[in-house]
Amino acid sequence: MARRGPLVGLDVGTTKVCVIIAEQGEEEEVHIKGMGTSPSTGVRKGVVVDLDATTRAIEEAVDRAERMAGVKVAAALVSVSGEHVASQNSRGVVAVSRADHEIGEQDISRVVEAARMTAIPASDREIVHLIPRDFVVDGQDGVKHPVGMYGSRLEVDAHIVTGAGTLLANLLKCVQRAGLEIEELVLEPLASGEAVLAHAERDLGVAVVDIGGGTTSIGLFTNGGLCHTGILPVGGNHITNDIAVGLRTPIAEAERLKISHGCASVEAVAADETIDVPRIGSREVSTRPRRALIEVIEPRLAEILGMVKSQIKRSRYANLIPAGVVLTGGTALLPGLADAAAEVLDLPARIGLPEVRGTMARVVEGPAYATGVGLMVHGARQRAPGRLLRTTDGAGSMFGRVRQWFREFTHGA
């Protein structure tokens, strides 16, 4: 990928749209220059449901980020989420083409294409990522960089992520209507992992769990690479809705109560603690035990973590993540969440905070900005000199059918 101006990350979430602008330093280092957010009302469970509302939210977030950074931007790396996202692992095998059996970049492209061809998605789906995890040279596995090695047979284990083509096209349309081009689509848990995971955790085996507003994204990493992806259609908004119903208070007040007084366990709250709860439909405020709030939060949180546990178990990698779970996303701010996750998942758990540099680093240091920061790190890694292969489809034409559909929609409008 050629270096093309500042790095721009666009995280189109269920509760907010976040734009982060950064400059790339040495190698893969990023320096945050600006950030802008706006409320997201056109996205539900990670999927665009209102084109106009989503476009406006993107425009507002971009404008705020540009003002803070003092630059104009034209393209962005964009996060992808939603229950429509699916993944699978594939294997490609080719014979080394050169007579002297030295492996070249052409052989890498051929074996990745072979992996893609063995897992061609349905006509209504589009490849978002094809990520080579490990290469095998003449039966020797664990090879990360085979170019220059000698061998007669080259194999690759690859992780392939796909999404519903029409839903990706809707996202593309909103971004382009807001005046931006998509530099790359990046899976949400992949981006979050870039921001909050240590290299040692990736190598040992770890799960990143991003609990956002409308979805919970799960990415499992082993031997340094992504091996399983899952998106659950539940998130922090479900907790907020439960509070609104259980305490009979407006949604906005329920969100405030969750942020100000919420936690993951009733046992952490004293019996005599109280909170003021505005009543729905009136200006009256009632005094309630704080435990009444936590008694609403705790079971929904347990349900979400139970779904995460089931997803990890179904992945068949449950025994290969001894580094445990790293929790991020806005809901990770709930006090006691790491302890609750460790108990439910029976794995070590910690809260993941993005680590970045720059004068504006402090404004994006919370877990709610992990995906946005991760987009920056991913973009810097893709632009780094000597990058062998982009983590997109083996054909080299990223979401080509999506672009074609968008052109058809535009001409037909």
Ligand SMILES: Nc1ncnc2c1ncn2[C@@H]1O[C@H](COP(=O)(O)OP(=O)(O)O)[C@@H](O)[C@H]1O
Given for the second form:
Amino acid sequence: MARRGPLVGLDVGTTKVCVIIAEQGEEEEVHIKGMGTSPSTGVRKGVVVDLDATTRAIEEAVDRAERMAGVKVAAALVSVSGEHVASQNSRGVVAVSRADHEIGEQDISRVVEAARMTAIPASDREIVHLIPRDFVVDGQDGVKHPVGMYGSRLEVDAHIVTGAGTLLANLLKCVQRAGLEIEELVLEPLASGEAVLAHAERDLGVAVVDIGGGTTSIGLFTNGGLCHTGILPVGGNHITNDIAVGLRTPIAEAERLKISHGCASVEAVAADETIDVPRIGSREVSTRPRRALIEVIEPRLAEILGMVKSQIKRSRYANLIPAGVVLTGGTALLPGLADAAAEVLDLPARIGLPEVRGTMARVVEGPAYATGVGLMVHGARQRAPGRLLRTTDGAGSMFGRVRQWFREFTHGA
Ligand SMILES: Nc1ncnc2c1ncn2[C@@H]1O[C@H](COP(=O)(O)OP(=O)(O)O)[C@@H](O)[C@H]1O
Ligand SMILES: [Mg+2]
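Just the form predicted on its own so far, so send over the form predicted in complex with this ligand.
Next comes the full complex, this chain leading.
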């Protein structure tokens, strides 16, 4: 199963396409070698809406990353986002096959397959991940490594992430047209979580909230593993749009004002602070109180955080995340976001930055690179020797089905 060649992560976001190239060091260590981004104009709310624009954006980002790293790449781990992504938990049960009741690897495959069968998705949906969270041997739960143990009944609690087949096929098509093989599809909040969450937080129970341009993705982790996923079709771009409308300024100026003068709370801003706002359709610039800008940002942010709150509530894991919320994605750069989130969500909140090493680590420092870096961390773990279960175990064939579907689309089978 060990793949060779550099680790490559392809994060197809709504604002940017980002490619990161890394070398895998000892164990699961990741050393960043290169990074390239390009503006993502063919993706809306996490979903590809323009094949040509997205293919070009991928090609450009790959080219830039290859130049920095000084290597050519052929395959990548690719992030999956969009409101169509959904998750559910499922349980599989089998009788242990060997007469002496020693649990073997084939029992693991069978029980994972059983979990998949009980959660058969609708025909237009495909499994992105099938993650075994916990095994139960003869009623004893909390077993992480059942192989070699004795038992007669083996159960697994699995987390299953699915997406709309056609939307996944569109993403695959862009990646393949850009000349890349797909090593694995990885759910965006799962990747972001890999980059910014501490193991202790995941064990205790925590939520990662990645607020990008057009999406806010949420991943809940308990007992060390992913247990709930939700992707909301809102993000920082909605804040920018509100600023453009509210202050009557072009989108590009609104974005600039948000980045240079924005913050999460009006309270933090003195009444006499002012900003220069270029007016739309003229060369004039008006001087406005900075508070006018924050008065636009604050309610939209509260709305986004309110949606995060209802998503967490609906998951029924709200009481199982004492480690609180870790915010990442480009919008996490907004000053005061952690405090605003702690207040709305009534949970501890912090900003999560990706942690990496290597001479080029600096280029992927910000929260906007959490997903890309997380793809590296995830890939390194999957490639590590002696790994028994991949997060796509049992889903490999389904992933194949997406590919076949994709072929049928393109060749009219
Ligand atoms: N300093 C900043 N303050 C507030 N928002 C920011 C800042 N820098 C970037 N953003 C916002 O972050 C969003 C992009 O985040 P990113 O994670 O790169 O998005 P995506 O993954 O969707 O491509 C944009 O809406 C952008 O305006
Ligand atoms: Mg993103």
